[in-house]
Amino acid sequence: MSYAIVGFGKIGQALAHAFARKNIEVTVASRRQPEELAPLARAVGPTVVARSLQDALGAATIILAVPFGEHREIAKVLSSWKGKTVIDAMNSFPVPPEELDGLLSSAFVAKSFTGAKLVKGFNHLVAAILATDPVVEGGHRVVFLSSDDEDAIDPVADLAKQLGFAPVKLGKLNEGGALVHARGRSWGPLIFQDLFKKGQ
């Protein structure tokens, strides 16, 4: 399985640290040229490789960690997203609900990535916490996952476990998934909750 993180700000770098900690290769890309990102990537770890956006989008699983307003530009880079899994680690706060056609932000994002399997995940923790080792005192830090594509969550849950997290599946986006979505100027009740699960 190949992985890419698109967006190399605080959240993107935090996720890159999670991959590096487990020696899992991941490509990182952003609006900046790969040679600009390369020193930052190398500083995170040897398995974190900066590439062009086009090259990064060749990965099978892509984590979106860009500012919310940029996702549509990312979506335009590929003519087809069929067969890819897109993990939405973004938050739309404080975008007004009317700008999202009344949808939850991940459902709105999914419209741009036609053919992809979209999973909401890794978005509820602040970067400083997300960057730290998720295994603490025998417990694993929880990450919440939700998707309208039933067979999409399991591979993302497996990735979360590989990274040391404890995945908790919330079901469909508009069901349990609503708990980790920002709505206008309010946060979902599970956002910022730093929870641990004993064992895996």
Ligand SMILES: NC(=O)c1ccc[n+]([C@@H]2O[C@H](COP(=O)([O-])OP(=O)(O)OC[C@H]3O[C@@H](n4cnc5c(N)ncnc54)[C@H](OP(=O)(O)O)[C@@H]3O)[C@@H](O)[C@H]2O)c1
Contents of the next structure:
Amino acid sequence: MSYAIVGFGKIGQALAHAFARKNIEVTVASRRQPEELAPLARAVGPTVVARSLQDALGAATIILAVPFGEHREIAKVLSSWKGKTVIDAMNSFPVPPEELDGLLSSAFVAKSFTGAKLVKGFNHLVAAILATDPVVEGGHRVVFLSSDDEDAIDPVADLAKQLGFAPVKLGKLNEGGALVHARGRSWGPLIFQDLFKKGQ
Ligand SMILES: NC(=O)c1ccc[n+]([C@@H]2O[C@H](COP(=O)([O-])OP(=O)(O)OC[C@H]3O[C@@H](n4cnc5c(N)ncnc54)[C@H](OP(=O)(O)O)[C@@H]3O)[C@@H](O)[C@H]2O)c1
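Since the structure above is the form predicted on its own, I would like to see how the form predicted in complex with the named molecule looks, so please show that one next.
Now the full complex is given, and it begins with the chain already shown.
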């Protein structure tokens, strides 16, 4: 399985630390040239490799960690998203719900990535917390996963486990997934809940 993180700001770097901690290879990209990102990537760990956006999107699983409105720019880079898994770590805050065609933000994002399987996850914690070791006193930090492609959740749950998190599957985006969505300026009740699961 190959992984990429698009967006190498606060959330992108927090997730890159999680990959580096477990020596799992991940490519990272932004609008900047890879040479510019490379020192930052190397500082996170040797398994974190800066690439051009186009090259990074060659990965099978791509985590979106860009400002919400930018997802459309990324979607345009590939002519087909078939076979890809896109993990939406974004929150639409402060985009008003009226701008999302009546959809929850991840369902709105999914429209741009036709053919991909979209899983919402890693979006509910502030970056400073997400960046820290998810294994604390024998417990594993919980991350919530939801998707309208139910078979897409399991591989992302496996990744979350490999990274040291305890995945909790919430089902479809507009069912359990609604608990981790921001709606305009109001946050779903699971957002910011820093929960741990004992054991795995
Ligand atoms: N910060 C948090 O605590 C937090 C918590 C949960 C969820 N989130 C969500 O995570 C997402 C990222 O937030 P952040 O705080 O990490 O933002 P950030 O620190 O501003 O980082 C955004 C990153 O996206 C890159 N970027 C912007 N436009 C791009 C494009 N068109 N193509 C490729 N890369 C692009 C930027 O790099 P370049 O300028 O080099 O392109 C930068 O590396 C947001 O949707 C936010 O709602 C944030």
